[in-house]
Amino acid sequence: MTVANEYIPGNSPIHSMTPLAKIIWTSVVMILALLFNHPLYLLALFFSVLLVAKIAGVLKVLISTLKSLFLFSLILILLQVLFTKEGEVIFYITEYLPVTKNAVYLGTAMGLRMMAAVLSFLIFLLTTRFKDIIQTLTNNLKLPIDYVFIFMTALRFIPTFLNEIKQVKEAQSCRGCSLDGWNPLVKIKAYAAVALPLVLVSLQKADKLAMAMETRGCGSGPRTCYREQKMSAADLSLVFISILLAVFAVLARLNGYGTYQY
């Protein structure tokens, strides 16, 4: 099963673009999500991100993530209904629990903002090789290699860590360790049998990774790249359109567009 942050090979136009262009696009999506608070504007942004996922051919992989994000968005709307009492009342859940228009709009805006930002970042990870991301962050953006390597290693080992959790749980279940039930205290105690092997396995992997880096001379001198990344016409077009959208969005926000007065 493919995890939502694991690179998926493909020949789509999104795959062929350089990581720098996709980083700028992802950043602009997050800027737009933070600038606007009107649900209609954020809904348009969300569907544009879904369109990019469709073009990249990764929309099916993101379905499970979309379900989780949608559920979390419903929780946000529920919290706003519980704590936001200002505005026009749409209907009453109970006599003392009104559902106001402001609560629904605010919760919907927060949910759409979260989904657009998260999905854009996941599309970037699904369509970009990790080694290309590291090269872009260190060579183009001039970030320290140590911090970039730590961040990318953490992302890279998420699928491995999830598979190991599954294997340890199955192994402990075969040995008679019950991990089911509704009592949280019992489950915490039972999962101690899973946590300890995971910690030991993680330490072994960290030790092997450190040895592999030392044998390859990591940090011993200047880094060179076998293949330099060059911006194509499509990359430059995406960067230009993304920056133009960001400037246009800032001007629109300053003139009062894309906002909802709660």
Second form
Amino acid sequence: MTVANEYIPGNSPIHSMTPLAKIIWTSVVMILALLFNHPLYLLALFFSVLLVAKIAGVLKVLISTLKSLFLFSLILILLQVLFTKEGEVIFYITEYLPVTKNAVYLGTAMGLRMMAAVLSFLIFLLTTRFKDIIQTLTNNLKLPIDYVFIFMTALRFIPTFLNEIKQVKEAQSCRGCSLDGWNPLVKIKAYAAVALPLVLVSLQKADKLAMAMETRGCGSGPRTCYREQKMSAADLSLVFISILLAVFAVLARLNGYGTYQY
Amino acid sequence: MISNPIIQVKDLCQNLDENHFILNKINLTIGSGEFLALVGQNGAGKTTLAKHFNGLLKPTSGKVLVDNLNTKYVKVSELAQKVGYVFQNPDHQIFHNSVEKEISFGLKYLNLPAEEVKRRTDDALKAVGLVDYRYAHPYSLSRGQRQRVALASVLVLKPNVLVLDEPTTGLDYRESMQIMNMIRSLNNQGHTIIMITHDMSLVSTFAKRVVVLNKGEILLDGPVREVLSHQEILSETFLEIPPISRLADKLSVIGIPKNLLTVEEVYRALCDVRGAEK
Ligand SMILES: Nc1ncnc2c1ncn2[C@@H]1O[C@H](COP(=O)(O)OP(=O)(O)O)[C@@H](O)[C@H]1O
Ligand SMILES: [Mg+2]
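Could I see the form predicted in complex with the partner chain next, after the form predicted alone?
Complete assembly follows, chain above in first position.
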């Protein structure tokens, strides 16, 4: 599975919004996804997220991730079919394995919920600069910089590590270690040859990063920023709409809309 | 014509997508026992081309034959016995706690008798000059020594061809010379050497044939002397030509040959010119 989570420069309206507005939007999408369990409501939510991806111009980059998520959703549906036996039966795979409406709906709802939440977060990462995210989390949301930095660095290093894994695999197969076969037993045995150099190289990297940060004065005192982030009218309206939507959704949910009776 | 080809590259293209190529129509034949330098500026496609020699990359179009085997149909770990590839960063492959274990790792996959494993490991240790460090921890060695461990761990498989991707980057002069002399003696023992570099003075001292890559295409291909005499073409690639060759090129106006490589040669040529004047 390939994960796209690195900032992609662009000048879409989504790119130019402040990170805080986007964080609130992402959180609202997550709240909505958890609030409802009716597949149709979740489908609408999912499409709204896709629309945002389209506006941001990152839909193409997300295709491969989307494919993997889709596969995962199918597995979720399959699991539901195996374990949910209540409700109206649509058809039978075998005599003992009925496919119920409940199972399909529940699986679909879970899949859509996951896809909407993951995608909205990825859109946020793809359209926001690393340093802007850090600034928002520490300055606007007042989170402690140390923890923010740990979390953000972990995210930032995912593509680096994927690349590192590729290089280690190549280097090991060049000395006759067979990783490119299909035999799972051989692959498991060869695992150490990839995992160990990877850990060692990563430790070296972490060490260097820490040194680079220290030499630039990280941790020496309170942090100030060169550019202050200001909320624009567009940002404020997005935040307003998101929060309104969340409140409305909670009210709707309390009145019994958006749920599916299993 | 090259009499005993070991690697044949035919119309090799490697594309990122339809409009962007990394390599464009590469044709190259490398004979067994050659010492070839692959040069070009950063991003010229040297690494990409070299990764085709042992099947790490498969051509988008065209084909690569190693010992008359099409790399498309052979696993990298099997080709490793014909073409050894030493990467720029040795730390991507080191994970044992002694130099000896590290070097013999690749032999596990060949089901060789114990004496043979020992013999090959000893030979490789000797070839890279690390006999005294047999039981040392690889991470206690210097960068240059780790590079040699990486070289040895490929050598134990007895590949005919050795591809070395920038073997001297990050090394000081003494360590560079050590590894280059090792590479030279491996070439004398019959190994085919393909060395990627952009250090032209290494090339003029050690290589016999040079292939210059520029923007995914072969710009020049020939003996070192001949390639170094095409200085206008070389200047396109921003490669730094050794000062003595540049001097020879400048002095060609007074009648000395363009294709000189060493101070000694230029000195002789100058003496000859002066002798003729008298
Ligand atoms: N996996 C890849 N994806 C995208 N571009 C690549 C990839 N591999 C190489 N390239 C591009 O191909 C060109 C040649 O790269 P490379 O062979 O590493 O050059 P060299 O080794 O001569 O410095 C570079 O411009 C590089 O950006
Ligand atoms: Mg390279």
